[in-house]
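Given next, in structure tokens, is a single chain: the form predicted alone.
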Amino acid sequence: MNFKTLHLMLCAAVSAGVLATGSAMAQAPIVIKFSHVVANDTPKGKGALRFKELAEKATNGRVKIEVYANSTLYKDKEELDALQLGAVQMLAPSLAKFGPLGVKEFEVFDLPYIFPNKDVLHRVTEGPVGKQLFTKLEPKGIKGLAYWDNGFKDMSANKPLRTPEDMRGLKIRIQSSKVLDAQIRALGANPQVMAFSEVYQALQTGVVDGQENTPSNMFTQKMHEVQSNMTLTHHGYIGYAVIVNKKFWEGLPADIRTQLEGAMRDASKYTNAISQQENDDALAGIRKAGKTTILDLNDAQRMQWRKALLPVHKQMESRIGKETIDAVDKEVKALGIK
């Protein structure tokens, strides 16, 4: 047993003293520890802060939730594994993470212009689809309570990115995802796994040359003033999970579920409606800073990065299920998108 197994499994028996003791105490409040690897001024920041307000609120104070953000309590390799041994409670991990933890189906996300729009990309993750990916996730012994969105990729590096040409040879930093390293792989260039919070020491330094993001992650952790070009290519989506330990919420009394549920709801259609605009926020802000060029692509250009691009899904079809990726691809055609 190496020492971050222990540290997390003592972590996880402090927990379970402290939830035993608030139960013996009806004054003490359940204490939630909500984990994120991003700002507080993010999407994901400003919703996971409203929770807390809410839930708070709903509770009338019989829970206390803790938001610890950009990384202060676990990295995103970590907290999945901290989350299962009941170390936290409560995550919002990107969509991505839950291959590696082998959900593959919820790769389907990661599917380079799969979603045309934020319209199709709803049907799926309110819908049917949705549901039925949170159920997979159960016997890991976590919960699925809710998506929350971030918005659309954008590529950037220290040159102009105009064709998929331009991106041969280039070190590309990506979350561990089979779907994004085949991307990566199809455009000629070099994908490096990598934590969120190193990215940026990793651009200054040269250890990747590039990377994708939504601007909103880009301008929040400064990315823009050390890279000197960046793309809107909308190639692909960063969305996110809000999951809890399963043994911990069905062990919590059914009234106060009912209303972190209600609180989750009210929060989850908060975030989403601010996403948008905190990206194009964002955008503003990069442009402003004067560092970055910034390149919009016109619909032949766009074609171009398509093209190249959606030969990965017919190669991760083995791998997330043609059955998961067809599903998605009916919601584009029940609203008429070819």
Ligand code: LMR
Contents of the next structure:
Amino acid sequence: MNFKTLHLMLCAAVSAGVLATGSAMAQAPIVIKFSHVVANDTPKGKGALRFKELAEKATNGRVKIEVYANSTLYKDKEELDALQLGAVQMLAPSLAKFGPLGVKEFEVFDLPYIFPNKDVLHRVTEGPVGKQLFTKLEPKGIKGLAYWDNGFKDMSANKPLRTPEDMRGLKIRIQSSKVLDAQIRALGANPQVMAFSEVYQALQTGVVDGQENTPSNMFTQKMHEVQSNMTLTHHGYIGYAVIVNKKFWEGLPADIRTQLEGAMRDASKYTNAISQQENDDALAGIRKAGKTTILDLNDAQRMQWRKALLPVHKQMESRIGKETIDAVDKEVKALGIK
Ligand code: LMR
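Provide the structure of the form predicted together with (2S)-2-hydroxybutanedioic acid, given the form predicted alone shown above.
Full complex below, order starting with the chain above.
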């Protein structure tokens, strides 16, 4: 057992002890540590702070939410371990980070161009697929509470990316998803999985040449300062599952859990309502900073990117499961889009 695991187990033991003695110390608030990897000034960062405000108010101070933003507590992979061990109680990892946990179906959200817009996406997350995905987390000791939006991803590098061919040979940072790996390989580039907190430095030092992300994530991590070019490919989506340690959640007094569920519903509405504006503002910020040339694509160019990336759907079918992909396509058709 390494030091980190031992540390996590000790933290978990302390948290469990606090819960067990909760009734003896009637005054002490229940503490929920909410860890995440992005800046406060992003859809997820603002959502977490709004949840803190609403939850503390709804429970009349019986619950205290401690938000740890920007990977100050844990990085991507560590935070999932920490949640399972009970060292933190709440997270909102990107949907692209659930594959290593063994729930590969989540990677349906990473398929390039699968969501023509957020309406389709919300039909999926709020419908049977969203519910079923949460069920699959339960055997892992995790409970899903809500889905939060960030937005659509764009590509960046230190050279113009006009066509998919311009990606050839580049080293591109990705999140830990096999679908994203396949997507980058489909462009003839080399994917490198890396924690979000390490991306800025990797771009700055040339460990990787480029990355894909939402304008909000790029701007708040200052990636635009170390990327000369950005192309508005909108080729994929970044969103989150707000999750809790199942044992902790189910061990809460029922009245408190109901109040927290209400706070989460309202925080989720808020986050999803601000996500587009946050990304629009961030893109304007990148433009204004003047260090990155932003290329928008015309329809013909966009078709080229789609053509290069769509084969990934078929290629990843056996990993994600045909039923899950079909369920998304059904929602697309239901809105009369395809
Ligand atoms: C990334 O790792 O690029 C993003 O998932 C970070 C985040 O949580 O938005």
